[in-house]
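In the form predicted alone, a lone chain appears below as structure tokens.
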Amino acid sequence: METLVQLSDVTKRYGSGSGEPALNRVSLQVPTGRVTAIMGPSGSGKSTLLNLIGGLDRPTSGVVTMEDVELSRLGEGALARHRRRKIGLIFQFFNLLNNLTALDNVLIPAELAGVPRRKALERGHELLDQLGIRQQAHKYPAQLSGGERQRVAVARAIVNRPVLLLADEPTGALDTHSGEQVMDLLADLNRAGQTILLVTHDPRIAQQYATGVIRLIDGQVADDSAGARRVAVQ
């Protein structure tokens, strides 16, 4: 099994830090190819986990590598970088900008990262038509329904071909079919080969779809299955 991210004796303290950390001593692996979710009551450090995996965050000790790079040693455009050609972003509310089209969505990541007009845009077709709203392309957020949306963040999220894929609670704003269509989307980008890193309340979820779950309890590891188990994807 390889490892596509590691965290070593992570802390991350907010503030003045003179209160509970927000991650403590946290060590844990993330295996390549797989779906690993991540769960744990509010306020147990799972946002913090993602944004310090995901380059928007810096530890206040320990070491998070990926790809067996230091995060933490890349200047601030290095690690914008890095964010762009390396990680996928998708969240609850799925962030779109209301007055962007669809495809223009789709297409801030690419463009972020210099690639030409043209591939980007036929880069952004092809993935709205896998995702089966190549007819929703020119319409905004507010015309497109909960699913379709995210829909939309999904695509955003893969246009540059992360490494990584992080999830946030994708399903936590869509009804229960909705739900299902977007996890079923994101199992088919695994089967493929994406890395993703789940953050999710849902233990339904987890089961049907990761491979491994960490659980955090107060800013620390309580279990760590990631990479000990193979749940088939349904």
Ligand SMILES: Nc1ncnc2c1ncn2[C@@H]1O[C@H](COP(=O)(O)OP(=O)(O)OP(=O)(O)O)[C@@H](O)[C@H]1O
Contents of the next structure:
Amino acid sequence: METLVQLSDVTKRYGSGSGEPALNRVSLQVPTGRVTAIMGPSGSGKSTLLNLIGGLDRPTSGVVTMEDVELSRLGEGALARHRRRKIGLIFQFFNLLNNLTALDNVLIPAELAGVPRRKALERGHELLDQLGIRQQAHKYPAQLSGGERQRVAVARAIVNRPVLLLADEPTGALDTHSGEQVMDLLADLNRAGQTILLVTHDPRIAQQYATGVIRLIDGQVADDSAGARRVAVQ
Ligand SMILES: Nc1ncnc2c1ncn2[C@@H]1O[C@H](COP(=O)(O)OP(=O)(O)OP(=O)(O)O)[C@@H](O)[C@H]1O
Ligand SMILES: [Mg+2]
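Could you switch over to the form predicted together with this ligand, since the one displayed so far is the form predicted alone?
Below is the whole assembly, all chains and molecules, this chain first.
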């Protein structure tokens, strides 16, 4: 099994650093081509973990490696480029820009990456088609259902063909049916080769869609069935 992301002894403290760290000496591996679920109680460090892997934030200590690149060695500019080219992000509350149409929301990361407008448009339309929301291309987020909004967010996340798709509670704000539609979509993407790291509170979603589960408690790995972690025998 190939490893896409590796964390070695990663600690994250916020603010002044007093008190318990949000992540406490976490080591784990995210396997290539799988759906890996992160579970754990509120405050256990799941979003913090995603932010470090996505290069949105940096660890206090320890090393995050993706595709053999140590993220801590990248300066701000290189880290931003890494993020734009390699990472797709999906959030619980969609985080769409309300004053842009569905299509224009999808095109944002392509524009940031400097993709020519015509090529970006082609890709945007192709994705809206693929995700079953072609009819919604020129609607604004307020005119879309929750499930449609999240599908727009999925299209936006994958418009630049990221190596890694990070999803933080992508079904958390959706009813069961819309949640299943979004998860089926993510499963389709995974079948086409997309590596996905998925935070979920829902054990049924983890069981149905994930190959492995990493459980965090109080900022530490309590359980890891993602299958790629090699525990050193002391
Ligand atoms: N920006 C921040 N500044 C200070 N503390 C933070 C910050 N973000 C998170 N924390 C703290 O770090 C810990 C882990 O937070 P995190 O958001 O990673 O948890 P989580 O597992 O994603 O929780 P939830 O399931 O509620 O989303 C919590 O104690 C939280 O209060
Ligand atoms: Mg969270």
